[in-house]
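Here's a solo chain for you in structure tokens, the form predicted alone.
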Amino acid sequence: MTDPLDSLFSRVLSAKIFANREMMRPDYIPNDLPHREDQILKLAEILAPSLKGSRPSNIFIYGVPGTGKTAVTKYVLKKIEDEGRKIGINLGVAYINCKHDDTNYRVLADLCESVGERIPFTGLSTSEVFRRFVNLVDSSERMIFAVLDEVDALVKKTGDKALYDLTRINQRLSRTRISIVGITNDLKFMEYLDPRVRSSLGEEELVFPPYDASELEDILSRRAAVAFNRNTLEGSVIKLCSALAAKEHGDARRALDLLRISGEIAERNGDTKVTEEHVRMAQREIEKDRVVEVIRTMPLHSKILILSLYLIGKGGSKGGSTGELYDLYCTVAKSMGLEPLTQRRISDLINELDMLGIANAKVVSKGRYGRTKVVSLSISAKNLKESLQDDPRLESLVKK
């Protein structure tokens, strides 16, 4: 009897869809970044004084997901590092993704590791790790760029203490200079910060606009030319991927994923060309996986809010007012022994869920009773349960 895996491996090995699959990965940084020339130049202008030994201003970069913030930052800093090496300037980059390292301790530990000092996973106080970092970086003359990507995840979880310390660290250094580059998807992020941190961190600001459909089409065409073999893409595939991603706030990351997964589906099916049907299948696959993964990685109170929306809809309602939702959220949070967030903070979380497509918030007229915002869940109960079932704190509530 033939092993089905043998035929699968044979099909994959003989597939000729991709020339270089890795070039379709969102974390691949190409040699050019089309439609971001203005942002590249602006960021380079702000950071270029480091090549003369001066500390550049801290800069904060805003933009919705997939607008090239991280790619442009890494691209510009690599160019500056290369130039510094040519002229003998000691420049270093410490890149930290605060979505993964979302505590003050881990951020400071990663900064220590970026300059060659390994810090134990636990066991030290945050202030001790910070003291070690100060001593380490000031041991030689250099310029360090601390890139804090998705920094809103850190602040929402543990507050802005680490940012406060880092924005004032240069006062404690005599030989080293540190410049902070903050990156966030949350356009209201600065509102969460202490005014003293806000003024120090946002010395310069840069906003990345979403890509439109024609820009996404150009980006995909350039990337596809080196990632796919010739004549393996149906003529309308790139245009469709671009149009679908443009609807999602102009997300280039989503457009790249959509095209790559379309190619992988065609490859698994043994097809020689990627068609529109493969794109539609990829879209359904991404939509399911994206929602589940996003909710799984959310903070506990955001999960409780989503669960409250589910419970409102389960009662036969098409949604609830923000007041009704907040009351139910408070009930669920207290039943778990938690202190509820303020109504204003919950209002911000509702807007975030609306932006992500997990909730639908719309203002409706109540006639002479005025207007109110009605919030409803935009995802299926199946996706919700799949997202929350691994969280033991919510598992029993989801099954009710």
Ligand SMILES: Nc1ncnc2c1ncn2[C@@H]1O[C@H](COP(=O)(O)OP(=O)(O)O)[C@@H](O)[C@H]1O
Second form
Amino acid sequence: MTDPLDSLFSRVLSAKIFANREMMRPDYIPNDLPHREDQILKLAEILAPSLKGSRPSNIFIYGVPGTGKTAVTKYVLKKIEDEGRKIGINLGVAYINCKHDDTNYRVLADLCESVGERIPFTGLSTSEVFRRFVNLVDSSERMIFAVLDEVDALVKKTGDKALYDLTRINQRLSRTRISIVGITNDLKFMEYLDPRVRSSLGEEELVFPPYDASELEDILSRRAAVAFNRNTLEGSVIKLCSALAAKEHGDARRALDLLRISGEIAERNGDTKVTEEHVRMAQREIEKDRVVEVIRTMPLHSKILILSLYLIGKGGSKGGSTGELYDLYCTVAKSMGLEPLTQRRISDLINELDMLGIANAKVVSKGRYGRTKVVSLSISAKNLKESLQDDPRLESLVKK
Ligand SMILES: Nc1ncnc2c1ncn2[C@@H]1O[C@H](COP(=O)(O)OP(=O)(O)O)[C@@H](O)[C@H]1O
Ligand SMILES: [Mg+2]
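Given the form predicted alone above, what does the protein look like in the form predicted in complex with this ligand?
Next comes the full complex, this chain leading.
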């Protein structure tokens, strides 16, 4: 008998779809960023005075996800850094993703680290941390760009005190100068800020509009030209990926993910060309991952509700009334030793599941008995099991 792994390995080794898969990775920054020429130029214009030793204005960048904000910012700053090195100007870039570093302490520690200083402290007050940060950073003459990407995450978690301090920092520095580049996907973010922070952070503003389908097509074609082997993409594949991503508010990340995953599926199957069928499969895979991830991070009672929906559907009927569902939910919750939530709370949770595309709630007429709301599960049993089974509290119930 042949070892199934042998044939898998030989399929993968002989696969000829990708010339350079790494170039399709979401964090790869291409040198070519079509349809962002205006933003690149504007950003470079704002930041260029740093090359002559003066501090550029702080700048605030916003636009929906996948519009190239991170890629363009990193690209332009790298160019400026390179130029600075050439002409002997000390420029440093501190890139911080506030979604991962969402405490003031982490942001300051990371800022220090990125200019080659280490702050060996824990358990200090924020103002003490800040004081030490100022001293460390000011130890030599230099210009620092502090990029605070997804800065809304920091403010939502800890308020805008850290931002306030940072926007004032130049008053306390004598040798170093800092410019802040704030980036956000949350278009309403500015409204949450203290007006003083807002005006200081938004000295300059740059908007990244969503890409349309034909712009996405250009972006994909150019990236595919280096990442894929010649003649491995069926004619309509790039068009389909672009059209699907254009529906997702023009998200270039989604377009790239679709194309990359389609290529991976084709390779796994040992196919020599990526087809529309592979794109459809990729779309389902991405959608599934999204749902599984959303459910995984839900609170326990929402998970119990989803499980109850599944159990109701298992009887062969297409869902159940909200009353039946609530009764079943209570039974399951009690069997786990939990106090059930009120019917009203559950009703809210049902609406939430409906909005997320996990459940489908519709009002049906029951003739002279009036109208009732019938709820059913809109995801497959397989996806549901995958989402719930690694919660140890639900594991045994899901297996039944
Ligand atoms: N104009 C473009 N050309 C090529 N790739 C792009 C372009 N715009 C975005 N991308 C790619 O799309 C993905 C998402 O872009 P990103 O800059 O992370 O978006 P944002 O930060 O606005 O959410 C990244 O992999 C990026 O390299
Ligand atoms: Mg980004």
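These numbers were taken from a predicted model, which means no experiment stands behind them. Here the rigid core means the biggest group of C-alpha atoms that line up within 1.5 Å when the two forms are laid on top of each other. Numbering follows the first chain given and starts at 1.
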Yes/no, Leu173 Cα shift of 2 Å or more between the two forms with rigid core fixed: no
With both forms fitted on the core, give yes or no for whether the Cα of Leu300 moves by 2 angstroms or more between the two forms. yes
Honestly, after the rigid core fit, is Glu277 moving at least 2 Å at Cα between the two forms? no
